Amino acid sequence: MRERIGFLGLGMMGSRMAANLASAGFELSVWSYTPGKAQRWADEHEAVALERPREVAEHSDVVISMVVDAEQVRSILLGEDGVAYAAREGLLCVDMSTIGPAAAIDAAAALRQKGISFIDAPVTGSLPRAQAATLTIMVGGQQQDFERALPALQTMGAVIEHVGELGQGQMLKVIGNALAAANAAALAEGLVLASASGIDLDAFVKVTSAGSGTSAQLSMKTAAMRGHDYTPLFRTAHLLKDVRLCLEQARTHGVPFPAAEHARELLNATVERGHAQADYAALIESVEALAGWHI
């Protein structure tokens, strides 16, 4: 028999991801912050929604959680009608969230005292990929809750891997998640520079593409940062939230960073710039003023 799956969170990722987990077949219980939003959700997916993460707790076998924050995480699991108090023996939380190894450590441990058990399983891949059921999902925990979660995190990623103990998958994460940073501003500059250089934008694409500077920033944002078109793939915020997340760790293990601080600086300026919840391809709104030039 399937076990039963509770999500909670059904923003612009984790509603994609609860709907295939919906058109599997699962039996599947929601919740939501947003005050109708899971009753809506559940109505249209012949889903169940209900008011407290307790309550999907109570009704589910896994639960899963995709939200913002490691403040949200904690609320959802520990908090005030958290996950910790259905405290049902043998109940599995996977947290799809990107929160870093320590507080996925820190819940971990916390839910263990009421016998729950706790993998960190972050995903890659935006909207599309989401909606596609083709994400890169990265585990970390005790094998046996792996292979417990699989069927379900099956449902959601093409490319699924168990990467070590518990916090390695967030601690994979974070890492992808600088390099992705680093890699679009070095793009947004490159634009930059080969537009006020007088390089045709067209060319530069072409050219760059089938040499070794190519990337997936290249292919995924280009046509964004020149068109200025910042519709919410991945949010800005998010990603400062993640390079942050990755800086804490180098300087926990003394590993320097620079291109994630340079990224980082970038991020940061585009959200005082009012992009904070934009797609983060308006980092070429932050390269564009340091150069002053517009492209």
Second form
2 protein chains.
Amino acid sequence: MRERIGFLGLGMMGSRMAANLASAGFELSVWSYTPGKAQRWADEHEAVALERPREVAEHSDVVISMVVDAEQVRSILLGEDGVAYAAREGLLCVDMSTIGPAAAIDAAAALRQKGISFIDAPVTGSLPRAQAATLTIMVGGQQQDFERALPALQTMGAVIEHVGELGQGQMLKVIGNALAAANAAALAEGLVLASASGIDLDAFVKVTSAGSGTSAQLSMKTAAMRGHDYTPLFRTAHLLKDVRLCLEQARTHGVPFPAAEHARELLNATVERGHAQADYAALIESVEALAGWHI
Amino acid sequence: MRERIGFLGLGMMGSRMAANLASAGFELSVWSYTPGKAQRWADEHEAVALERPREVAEHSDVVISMVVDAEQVRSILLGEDGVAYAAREGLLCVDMSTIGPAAAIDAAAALRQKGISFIDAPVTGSLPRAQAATLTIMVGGQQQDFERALPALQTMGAVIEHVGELGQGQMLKVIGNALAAANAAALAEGLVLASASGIDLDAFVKVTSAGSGTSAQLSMKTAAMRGHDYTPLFRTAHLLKDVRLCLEQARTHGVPFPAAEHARELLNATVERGHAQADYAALIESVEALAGWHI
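Take the protein just shown as the form predicted alone and give its structure as the form predicted together with another copy of the chain.
Whole complex next, starting from this chain.
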């Protein structure tokens, strides 16, 4: 028999991901922070909306969470009316939020005392890929839990990798975001230097994207940086949070990561300029200010 | 009537590029540093081998140079038996080496006094792309000179962009290489951190290459870094030279480029570890030494 799925968090990403579970025919109960949202969503998707995370856990075999940060994950899993209070031994929690390895390991330890299993399964891919069920999902945890979660994960993602032990899905996710941030910082600096040198920026993009200096950041963020258009796809504050989580772990392991440290400083400066809620393409503002040159 | 082309420098890249000019039917005279090499090459490609750069200039309307560094360019254009002594007013020099903007501007000024025009036209793309005539060529200089060189450049490249004034082809080239170096530094650090965290590196590559942290460096250099295989495709010393040229210009323009400064330090450390002539994938060695962890 197919396992019953509970889904906690129906934000921009979560609502799309849960919709793919519903389309695949999973029996689904849902909960959302925003009052009334779960009921509206459930009506549209033939799911059951419930009032508390605990109730979702009582009606599920596997509970998936997709929320904003570690604090929210802690609250819905371990807080008042949280999943841990459902007294459902054998329940599997699959957290797909980005919360860093330490928070994942802490949550897993607390849940284990209630007989509840936990794996971390953060995702990469923006909204369109959540919608198209082509997310990349990186899983940390025990093999048997990974296998148990797999049928549900396969309805949401195209690349699903068991990358290591508990917390290592989170670790890989924050390393990937730290690389994105480092590459974005280098790109912003290169763009400002090209412009200050009098190079035509259309030519810069055309030539650089065909060479060894190209990156996902170059194709994703150059237009936003040039147009100073910071419509949020990924907020500066959120990327900064991930880079910090990565650097905490780097310190723990004694591995220096100066490229990410530089990105953290630039993201920090960008938040201080008032762009916390803007897309992180806004880090071009910090580079422009340092250079005294506007592209 | 089609212009006669002279080609100076028949190294790994130059010999492939000149071959494409020969195949396209250009009347071609060639010269190479290595004695005898030009004659052998000319016999194979129905070209004329000459003894000195000056003689090549006397037999040409357009002289293309593809050598190792600014010193070689200065020597073949302005040194004893150099192009400048051909007294060929109306000659156009197209330098495709990577020498930095300052050297290009200096060479152009010296040649102008002899009535010789100059454009800088460095390339990106490795050996296979030189062979396939699919190089990316970025040109700095006057529009009329660019147009005059275009028929020859089109036999060697797929993307040919007039990016700005004299020296700006060079500038764009060294910015692109600085971005490559910065992305490579971040990648090496991320790889070591992933490995030290116990993440499976195959999973790292699969997941990261599908996400926003991916780059040309990730696809080009990860295998070499993991395998500690530094068979030279692009030498550490050469990349370091380009990053230094870029940072000199950044200083001139008052634009900070800390991402490239960090790459310079790491490349420097890699040269000091004895890897000057190795591929720059060797910078993983410096990161491993700093972390005290081998991947």
